[in-house]
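Only one chain comes next, encoded as structure tokens, the form predicted alone.
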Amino acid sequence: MKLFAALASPFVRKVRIFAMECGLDDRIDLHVLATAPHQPDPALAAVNPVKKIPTLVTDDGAVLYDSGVITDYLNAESGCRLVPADGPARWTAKRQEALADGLLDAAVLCRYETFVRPEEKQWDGWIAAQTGKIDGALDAMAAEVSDLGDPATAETSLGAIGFGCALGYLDFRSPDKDWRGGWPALADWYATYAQRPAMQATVPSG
């Protein structure tokens, strides 16, 4: 298999980690791309007609994007079930993860809104709107973060693997945010979680 991958995305990261705790990482070749959103890589473009990351190129051929899909995928190809296969717990697992990709997308828009677009055409109020996002999805997660279990156990699931591609992602894209000042519970949870092999392995850069 092939991930079309830039290592500073938390939705590869996931990806990634995924791979990791289900055995499949060493079946999986690592397409690192030189992309921007307003320069997509040419070898992305020739496989996903939405030239985004992440992007996995199956065994058979098949190429599969979005990272819930690819999750979804990774998770039938090794049987390791981390996402449940029906019934509540299935819809608990990938609400979590809906959850996660909502903040991250939340706070990518930001990034972008302050990074890649010029300053004299930046929106506060897009930022602020954004920003409200991120802080709704941290008061959702707090909420729920002892739901996800011991995290210094070998068990982790797929909510945990979001919820800690969110967390990470802010450390890495908005350190200046206090978010373990404002929700103690998930730093209590994440200062455990960060230190699993999978996460250490690929923490962000770029």
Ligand code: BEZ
Contents of the next structure:
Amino acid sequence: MKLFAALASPFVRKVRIFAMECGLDDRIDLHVLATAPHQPDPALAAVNPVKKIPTLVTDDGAVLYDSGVITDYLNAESGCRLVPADGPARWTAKRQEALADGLLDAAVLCRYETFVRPEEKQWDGWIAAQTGKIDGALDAMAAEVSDLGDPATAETSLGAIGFGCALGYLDFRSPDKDWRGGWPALADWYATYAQRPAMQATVPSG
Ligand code: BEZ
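Mind pulling up the form predicted together with the named molecule next to the form predicted alone we just looked at?
In what comes next, the whole complex appears, and the chain from above leads the way.
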């Protein structure tokens, strides 16, 4: 399988961690792009009309996106149980993934607004609105982080992977945001979860 990737992308990180936790990472060839939202990579554009990473090309030639579709596919392909097959547990896992993705959507928009958009065109009100979404997501994550179980155990889950990638991205791109001070339950959980081998192997760069 081929994964179009950028090593800074938290959505790529989620997929890579998921693959590692399911024992599929040695079947995935990373195709690392130097991508920017206004300069899409031609090889990616040739297979994905919306030019998003991560994009997975399976061994059968199917092209899958976005990260939530890819994690579902990897779950089925590996037979692992990080996404429960059905019932309330499945919808909780998928919602937790969406919660973390929502934080990341807002954080990536802030990143683009401050580092990609020319300074004279930046809009403080837009950044404040995205910051409100990030803080709301952190509130919701803190309220249910204890449901994810002991972060020191070998087992993990889709929700935990999502939470780990979201918090890791804040450290990476928003180092001035004191999320540990504001949400200590998340800080306690992340201090242990971030030590997992898959988290350590995918520390963002770029
Ligand atoms: C980043 O550089 O922060 C980034 C790169 C790709 C996707 C999302 C974020």
